[in-house]
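Coming up is one lone chain in C-alpha cells, specifically the form predicted on its own.
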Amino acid sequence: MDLLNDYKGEPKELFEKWFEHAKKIGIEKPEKFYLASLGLDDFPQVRTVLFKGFVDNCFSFYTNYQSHKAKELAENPNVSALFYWLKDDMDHQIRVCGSVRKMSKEKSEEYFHSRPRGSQIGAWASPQSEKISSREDLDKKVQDLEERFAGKDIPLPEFWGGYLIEAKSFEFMILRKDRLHDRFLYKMLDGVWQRERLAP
C-alpha cells in the first residue's frame, strides 16, 4: 500500500486512509499509539493509550484527570503521538506533534456511557498514577462500587474524561529496504498545510 509518493491530499484523510488499511488488514490494536510529554521533573515521558476517533477535527483519548500525564499535560499541553504498523505489505509509522485540550464533558460523558460497565467501574476504582497498598484493596474498592452502583447507570466521575490533540505537524514514514525509507513532513504554514519530503 503506497499511497504516500503521490498524495495530494490533506495529512488527516492520508492518515485515515491508513488507519483503515492497517485495520483492514487485521493489525491488532491499531488504535494504540505512544503519547509523549514533558513530565514535570523536565524529563520526557512516554506511554500507551488508545485513539478513539477525530472529535472536532482532533485526535482524541480519554484518561484520569488526575494521572501523572494529566498534570503534565496541565504544565505543558505540547505533545507527540507516535503510531507503528507492521504486517504484510504495511511498514508505516505516523508521528504527530501538537498540542491538547480537555474535551467537552458533554462529549466525555457520551464516550464513557459507551464503555463496558467494568472500564466503567474500573475508572472509579484507579487512583491512576498514585501509590495503592496492595491489589487486594483495590479489588475490594472495585467490589464495593459494583454494588453501589448495582442497578444504577454509572456517571462520569468528575476526574476522568478526554482530551483532544489538535496536530500542528504530521510526518509520515513508509520503511523500505536499505534504511531508504519514504519520508513526508506536513506542516501548517498560513492556513494551509505545506509537505516536503525528508531524507530518510
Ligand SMILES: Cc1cc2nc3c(=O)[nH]c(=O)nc-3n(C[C@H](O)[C@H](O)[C@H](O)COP(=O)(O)O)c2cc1C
Given for the second form:
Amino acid sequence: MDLLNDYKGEPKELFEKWFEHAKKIGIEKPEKFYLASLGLDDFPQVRTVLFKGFVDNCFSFYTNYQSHKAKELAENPNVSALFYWLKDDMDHQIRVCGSVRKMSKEKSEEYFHSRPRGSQIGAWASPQSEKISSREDLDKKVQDLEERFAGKDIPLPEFWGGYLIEAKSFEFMILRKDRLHDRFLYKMLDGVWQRERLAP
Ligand SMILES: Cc1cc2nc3c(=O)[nH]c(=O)nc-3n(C[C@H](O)[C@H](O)[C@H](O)COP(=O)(O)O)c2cc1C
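What would you give as the form predicted in complex with the ligand, now that the form predicted on its own is on the page?
Once more the chain from above appears, this time first in line as the rest of the complex follows.
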C-alpha cells in the first residue's frame, strides 16, 4: 500500500482509500483515533474515540454532550484527530485538524438506535467524565434502566449524540526506512486543497 507520492485527488478520498485498506488487511479497530481538544485549564487533552463514517462530508464520532470533551468543545471547537495504522505493508499516520459542530438530532437518533441495546442503556447510565461513588452504583443504575425500558424502545438521551469534524487540514505520512518518511500536508485555501511536502 503506497498511495501518496503520485496521488492527485482530494485528501478525504485518500483518507478513505487508506481506511479501506486498513480494514481489508484486518487492522484491529481501524476506526479508533486520538482526539485532542483544548482543556478548560488550557492544557491539551487527548482521548480515544471511534470514527463512525463521513456525515455531510465531515468525520463523525459519538459521545456524551456533558462529558469533559463536550464542555471543552463548547468553549473551543478546534480539534486535532490522529489515526495510526500499523500492519503488514501499512505503517501510516494521518493527522486531521478541524472544527467540530454537533450533529443533527435526527442523525444522532438514527445511529443511537442502530447500537446494541446494552450500549443504549450504557449511554443512559453513564454521566461520562463525572465523579461516581462506586462500580456497584453504576451497575445498579443499569439494572434500574433495564427495568424502566423493559419491552420498550430506548429513546435517545438529550445528553448524547454525534459531533462532526470539518477538516481544515490533513497530514498524511508513510513511515519509511531510516526515518525518511513521506509526509504531505493538505491545506484548504480559498476553497481549494493545496498540497505540500514536509520534511519527515
Ligand atoms: C478504543 C476506545 C474507543 C473509545 N471510543 C469512544 C467513543 O467513540 N466515544 C466516547 O465518548 N468515548 C470513547 N472512548 C472513551 C474515551 O477515550 C474517553 O475516556 C471518554 O470519552 C471520556 O473523555 P473526556 O472525559 O475527555 O470527555 C473510547 C475509549 C477507547 C479506549
